[in-house]
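Single chain ahead, written as structure tokens, the form predicted on its own.
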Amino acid sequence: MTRNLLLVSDLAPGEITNVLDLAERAALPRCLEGRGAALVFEFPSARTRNAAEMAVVDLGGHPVTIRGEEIGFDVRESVEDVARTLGGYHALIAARVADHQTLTQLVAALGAAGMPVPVVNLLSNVEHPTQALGDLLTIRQCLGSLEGKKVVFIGDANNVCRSLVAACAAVGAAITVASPQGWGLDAESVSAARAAGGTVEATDDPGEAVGGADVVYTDVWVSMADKDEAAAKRAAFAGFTVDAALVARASPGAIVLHCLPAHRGEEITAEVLEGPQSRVWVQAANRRHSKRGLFSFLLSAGGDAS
């Protein structure tokens, strides 16, 4: 059976450690050796981008990254027929795009080719689960261990964060999310994570949230989907900033993550993003390193990829 990853919750929480084991081998064996990779990208990337082809060629393969204009999604043709064209290509389609739609819409036109062919969510408006993966294996690299640990993520409870809460929930990690009203996280994700057994909680009080926390994690207040309302956002976000004062009432032990580009000076300070405590740029060395394990299991269909 053909495996994707569209969502966090399409992993169970074993092969969540699974593909985090893979991630941490320093080689695996070449399942893509002489095949390529569909690397589809509608909005522009830099960690994604060079994490998702690095780690095809961790694997042996040929990365194709393939920019938005140059598919034109139901546009230029229909999300069917560009499917079952890179299917026809590629042994593994991945693809960041603004509508998750399009996602499901690859799986099905693959599906009813009887093309098997994994697809990969890079990012899309729902969800991003391959930063969340990389989330997952730097905070048990730096912390030793996720069941028990506390994480809490401050701002936009947006894609980045209702994976993070979904990942949380699988390993066991307690999350905190805090937002002003109006921008927190909806009851659906909130729901989902405490029916997986998660411990989920939800303030407006940034100051509050981060009492015991072992990971701080935040993102910015403006992705590229929210500009026209940039203004509207930064007023609301005053005083969500992770700033020195912030982090020193987490545990003393506490890393701080950011899934980046960051804005210093808004959701985060220069001093905290490049101090002691901050682990940012592991973190998004581990992207490549996750995505490498999460393409080895999808092509070995969740089986013994040693």
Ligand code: CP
Given for the second form:
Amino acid sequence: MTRNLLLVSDLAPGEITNVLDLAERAALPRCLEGRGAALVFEFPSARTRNAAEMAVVDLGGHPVTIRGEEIGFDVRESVEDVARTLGGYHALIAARVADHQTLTQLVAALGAAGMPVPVVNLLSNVEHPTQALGDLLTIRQCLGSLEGKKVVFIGDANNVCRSLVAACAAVGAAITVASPQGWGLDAESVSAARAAGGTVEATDDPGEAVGGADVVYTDVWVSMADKDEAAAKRAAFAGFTVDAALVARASPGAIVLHCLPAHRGEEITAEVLEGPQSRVWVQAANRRHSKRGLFSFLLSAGGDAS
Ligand code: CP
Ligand code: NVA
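Can I get the form predicted in complex with the named molecule as well, since the one above is the form predicted on its own?
Up next: the whole complex, starting with the chain shown before.
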């Protein structure tokens, strides 16, 4: 069966651990030798694009990066026609999309065409699952384990946060999300994480949330899809900056993570981002290693690790 990663929950908890273990292996079988991987970006990217391209190269493959407007999902031609075209060239299709439904359409079209090509979500309006895999890898490396750790996310409970919540629930890390009212974690994400056995709390008090935290995590206030709401969001998030006073309330050995890009002085201060507890550059580098593990897992899991 072809495996995809559209949501963190597409991987069973044990499979997440497998991906992290693969990510830490010095060398993996070159399962993409002589084959292509299509990487489509409807929004800009520094980390995800470079990490994905290098992960494909690590596995012996040839990455083809495509800007969204070049193929124009449902503008230049239908998502289904793009899927069957790319599926004829590539062993893997990964995409950063404005509308998560584009990813589900890609999966459906490839399935209907009998093309065993995994689809990977490189960020949508719903989740950013490859970010969460790199985050788990970073936490495991920096703190020694995942189970029982307390992760606190401060800010917009958007794509990055949703994936982090699902990922923490899967590996037995507790997570607390602190957001201003109106920008908090949706009830569906809370109930899905709890149904998966996760410990999830949501609050609008960042100071209270951060008590006992092993990991303090934040994301931009104004996401790529939110540019029209920039002023309203900056106003709503006042008081949610991750600064030294907030980090001082976490556990003494706490680490600070940020998916990046960072906006110093908004969601995080320069002092914290550049400070001794920050692990953001390890986290960024781990995007490549976790993708290498993921791609290897997906291609093997589909019986296609040739
Ligand atoms: N964190 C992340 O996805 O970064 P990019 O948007 O640069 O890919
Ligand atoms: N929430 C951010 C994440 C960027 C990696 C966005 O969607 O722009």
